[in-house]
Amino acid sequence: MQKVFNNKMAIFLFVFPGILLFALTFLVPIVLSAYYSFRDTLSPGTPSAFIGFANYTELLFHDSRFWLALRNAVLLGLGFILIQHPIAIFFAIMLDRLGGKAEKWFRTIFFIPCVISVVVISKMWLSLLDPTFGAFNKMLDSLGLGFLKHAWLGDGSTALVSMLFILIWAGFGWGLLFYYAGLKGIPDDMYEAASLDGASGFRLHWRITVPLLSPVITVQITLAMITALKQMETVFLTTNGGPGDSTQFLAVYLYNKAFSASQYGYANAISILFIIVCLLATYLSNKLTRSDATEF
C-alpha cells in the first residue's frame, strides 16, 4: 500500500475521475454560462453576437427587479439568521435538557417539514391562506378577529413577510438538527464547572453553550446565505415572484429570465453574477462568524 501512496501516477488515476467529474459537472457549465452571458443569445445554440458587457451593464445599473430580488433575498438570510437559528439554537437545547422517549418523539414532528415534498408545502399553505377558504382566516373569524383577515399572498404588503415565514417555517427542522448534533457534542462536565462558579439559566448558557456551537454557527450562516441566495422551488410554486415582484428571489427571476422571457444570455449573466454574490456571502460570513468566535 505505501508503494502505491508513493508513485505519483497511481495517485492520480485515482483523483483523476474525481476531477474529471467535478470539471464536467461544474467548472464547463461556469464557463459556458459566462461565454454566453457576453452574447446576445436567446437560446443555446441559436445565432448569437458578442455584446461585451452589455448585459452587465443593464443589469447593474438599468435592472430595478434584479436588486429587489437580491433585497428579497438579503432579508430571507437575515430572517434565518436572527429569527430561524435562535429559535432552533432555544428548542435544541430544550431537546437535549428534555431526555427521554418525549425528546425523541418532539424532534421527529419538528424535522417533518424537512422530509415532506416541497410541492406538498407550497399546495398546502397555499390552501391555509386562501383569503377565501383558507384555514388561517377561517380561524381568525372564530376568535372574533375577522377584520384582520386578508390575502396574505395575494398582497403585496404582506406577500414577501407571508413568503418569509413559510420559508423560515420550511427550514426550521435542519437548524435544529444540525445545534441538536453540537450540543451533543458539548462536555457535561463544562457545564458542572461552570455551574460550580455561579453560572446558572441564559448567562451558563451564553458564556459555555454559544462559544462551543461557534463552528456549528458558523457552518449554518454560511448554509443560511447560500440557501436565501438560490431558494427558488417553494417561491416558483407559491406566487412566482407575485403579485408585482413583492416576491422576487434571484433563482425565480433567472429563471423567468431564461424560460419565460427567453433571454438566454442576460439570464447566463444573472447566473455569474448569483456565482459572485453566493462566494462573497460565503465569504463575510466566514470572517464575521470567526472574528466573533475569538472574543470568547
The other form holds:
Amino acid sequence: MQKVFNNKMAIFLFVFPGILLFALTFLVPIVLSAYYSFRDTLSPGTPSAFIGFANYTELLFHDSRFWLALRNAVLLGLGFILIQHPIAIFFAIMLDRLGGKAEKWFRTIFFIPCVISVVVISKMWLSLLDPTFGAFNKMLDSLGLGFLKHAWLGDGSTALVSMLFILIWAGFGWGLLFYYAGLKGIPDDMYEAASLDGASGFRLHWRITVPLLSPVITVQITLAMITALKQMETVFLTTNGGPGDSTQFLAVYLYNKAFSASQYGYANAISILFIIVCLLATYLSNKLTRSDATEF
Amino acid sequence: MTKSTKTILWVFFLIVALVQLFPLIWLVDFSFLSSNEFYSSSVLKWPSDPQWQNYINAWVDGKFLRYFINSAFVTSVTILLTVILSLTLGYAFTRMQWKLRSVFFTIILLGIMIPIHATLLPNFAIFKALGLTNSYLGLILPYTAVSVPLGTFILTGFMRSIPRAMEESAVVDGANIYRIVFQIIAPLTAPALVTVIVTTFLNCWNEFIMASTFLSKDALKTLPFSVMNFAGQYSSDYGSQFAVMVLTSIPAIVIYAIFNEQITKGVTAGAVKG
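Can you now output the form predicted in complex with the partner chain? The one shown was the form predicted alone.
Shown next: the complete complex, the earlier chain at its head.
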C-alpha cells in the first residue's frame, strides 16, 4: 500500500503537467507583470526604461480613478451581500418548502440566466435599458410612472445601481442553487425538534435555517466580494467604465490603460495591485466570516 | 403546509419566474420584429409578420456554424484536459505521500483567487512570443489553467470522503496506481466530476475577454463573437441583432435542459462536501 502511494514516478506524472500549465499561465505572467510595472513601457515589445516605483506611487497617491474603481467594487460587493444573498436565501427556503414537481420546475427556470453568455446578457440589458426603445422605460410609461424614465446606464448617478441590478439578475440562479443545496443538507428532524419547541414560520427559519446555513453563507460572502472585485466583462461591454468613471472597475481600467491608452507599464502596476487586493480580500473575508460563524 | 398556502406560494413563484424571464421573453419576441417596430410604445408585441429574415441574417452573417464548431472544439478539449489534470492533481494531493504536497496545493488554490484579468496583459505578450495567439491552443491552454484550480478544489473535497478500502483491495489484487486513479477513483468521483465539467463548460463556452484579446483571426473565433461582429455590421438593424443573441444562446440552453438534473446534483454534492 505504502509503496503504491509513494510511487515517485506517478506523483511526478500526476502533478507536473498541472503545475507546468499553472506556472505558464499564472506564475510567469505575474513575474513578467511585476517586471513591466517598474518600467515606462508603452506597449509590449517596445523599448522602455526602468523607473522604479514611479508607477506605484502615481497609482496610490495621485490616481483617483484607482481608488474609485476599488470603491465601486466594494459598493457592488455590499450590494451582492445585502440584497442578492438575502433574496437568494429567502427563495431557497421557499423553494425547499414548495416540494414536488413545481420545486424542480422553478429551480430549473431560475437558473436559466446563468447559462447565457455574458456578451448576450450585456447587449440585451443595454437594449432593455435603452432610453429610446428599451422595454424598461416603456414599462414605466404604461404603469403611469413615466416621470421616472431615464437613461439608466447613461447617467452617472444611476449607472452603478443599474449595473448591480443586471449582475444580480444574471447571478441570482447560482446563489439560489448553492443555498438550496445547503438547505438539502439540513436534516428534517432539526425542523421537527424546533417546531415541537414552538418555533414556526419566520422565527423557525431565522433561528434554525439561517444559523445552519452559516457555512454556506460564509463561502458565499467571500465569493461575492471576489466576484465584485473581479467584475469586468459586463461593465466592459455595457458602459466601459463610464459615464465619467461612475462604473469604473480595476479590470476594466487596466485593460483600457494597456490597449487603448498605451500605458502598458502602468497597466501592469494596476495588475499587480489588483492581485494583491484580491488575495487580501479573500484572506480578510475568510477571517471575518469565520469568527462570526463560531457564535452559533 | 396547507393546500391554500401551497397555492399562494405557487402563484408567487410563477409571477417571480415571469418577471425574471421577462428580459429573455422580450428578446425572443423582438427578434421577430422589424427595426421600425422597435419604437412602438407597447412593451411586448405579437409578431403578426414574423421577420425570419432576421434569423437568416444571424445564421449567415453571424457565421453561426463556423463559430459554433470553434466553441464546441475549444470547450470539449478544455473539459477533457481539465478533468484529467484535476483528477490526477486531486489524487496526488489527497492520497499520495510526498514532501511539497501542501505547498503545491496552496499554490494551485491561489489560482481561484487570482483574477484572470490581471494576468491577461503579460499572457498576451507571452502567447505572442510563443506564437500561440491566433491558435486553438492559445484559448485551450488558458481556459484549462483557469478551470483546473476550481476543479482540483472540488475533487479534493470529494475524494477525502471516499473510504480507502476500495483502493486497498485493488492494490491487493495487483492493480497499479494508474488503474486505481482512472478505473476506480474516477467512477467514484462521478458526481463531483459532473460539477467540474458543468462549471468548466459554462465558463469556457461563454468566455469572451480572453478570446477577444488572444484571437484576431476570424476563422478561429468563438460563439460570443457572432454577437460582437453583428453590433457593427447591423448596428441599426435591432431585429437581426436580437436574433443573433437568441440563436447563440440556444446551444447552452439545450445543454442545460439535458443536464439540468446532474447540474443540481453536482452542485449539491459539491456544496455539501466542499
